[in-house]
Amino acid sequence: MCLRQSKGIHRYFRKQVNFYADQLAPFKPLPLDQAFPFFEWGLNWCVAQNCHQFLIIHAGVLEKNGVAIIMPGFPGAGKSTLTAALMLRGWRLLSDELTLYDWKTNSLVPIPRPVSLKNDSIDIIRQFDSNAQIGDVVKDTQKGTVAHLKVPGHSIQKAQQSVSPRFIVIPRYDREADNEVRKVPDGTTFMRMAELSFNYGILGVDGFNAMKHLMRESSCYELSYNGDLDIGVGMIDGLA
């Protein structure tokens, strides 16, 4: 994987860069100060398309105490949000995008890298942990205003180290809500699970079996907060 400034005119004017991957590009080029997001994008397209050795979900995973919680990102529900600010109070990041999940060994993989932070969450980290070391800021990408916060060095001495599922907790962020956590059923999680799966129909058999083994393995549940990440934090900790 690489990314190459565009020839041509746009290696003058209205500068570009492409994406690459084994050679090829697969996307149509973007303004050169887009090239950080841009390379994060392309990552995210080559394991979704490859690693297909696992069960790929769209969620945010770490672990603490040997205790690893999958957050799956439902839009606007705060799920990068709120693994930033987790990852900012001592947990360890395994993936604030893609859970690989390995249902031979009833194992999730670790693929840290920085976490991207997405318009009104750039500040609301700020605000929550004023060390964060959040990157330049890029705006009007096809995601909006985006950075990319720094992972701590533990979590990436650690990214050859897998840990077992024990809890999936599906974050809701609404101003209004109680902040409470409460058990959801096993088998609401899986129809979640599996509609931000990016590969559970592609697996067929082996993707039911896998997402079927992993409700086994894991509690499930849903956390309601009202933004205050404080909180947030401190009920997931509790349940941990």
Contents of the next structure:
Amino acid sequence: MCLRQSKGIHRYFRKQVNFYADQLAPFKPLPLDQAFPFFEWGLNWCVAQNCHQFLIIHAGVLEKNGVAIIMPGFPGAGKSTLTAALMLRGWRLLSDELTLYDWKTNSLVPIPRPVSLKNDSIDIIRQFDSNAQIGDVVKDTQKGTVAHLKVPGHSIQKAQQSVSPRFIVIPRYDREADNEVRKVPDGTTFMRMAELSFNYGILGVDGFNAMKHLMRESSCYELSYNGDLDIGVGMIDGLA
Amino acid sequence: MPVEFDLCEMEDGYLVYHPGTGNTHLLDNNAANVLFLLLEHKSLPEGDLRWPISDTSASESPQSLTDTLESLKEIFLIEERE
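Having seen the form predicted alone, the form predicted in complex with the partner chain:
What follows is the whole complex; the chain from before opens it.
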């Protein structure tokens, strides 16, 4: 897996970069200044395409005191922002994008790397923690403006340590909403998680059994918050 | 027509996985009761399915039993025996 600068005229004019996986370029080239986010997206794509020994869900996953939470996120739900905030308040990051669930061992496998922040989230996280180390801001990408937040050392040092699932917390950002955590039924959560999985359908009956097992091992909640990250973090701390 | 399902009872109904299509459905308890009726007939000697539409044991649902049956037939590709 690598990035290579495009050849020909784009080596000198409107410079571009290509992403390669196993010598193949599955995507169209992007402007050179988008190289870092391109690498992140390519890495996610490789994991989602190849790691079918796991049930892969589009969700952040963190751990504190041995308690793991999975935060599946529909666009705009605030999953990445809340994940970043929890990480900055001491939770260990396993991933901000890809939950890898090994149903044979009932464990969540870490894949920590810089947290992808998009658009308003970048300034929100800057204001939330002035010590947050955020890399270059890249504008006009397919996901808008993006930047990456450095992961604390303890998350990297524990990258080999899996953890059992305990909570599934579905965040719902709504400026008008009351801040609350409420229990949600596991059947409905199953269906929402399946919708967010990259390989539920590919795994067939194994996917069904894996998701079923994950539901059996987890308590499911929905978290509504009005954008106040301290409150959001506090409510999740309360679960742990 | 052989029909196989994986079933799982959840807090808010039953999950049904249909290997033939790879689809998963969350049925509420009323719809699940109708499906169970279908499944009970799975073991008929003929090896296919019939359902007692007039059977009131499953008609406590506020939904139309016929409509529920039609939905289940469509979802799970169950063919009615002529």
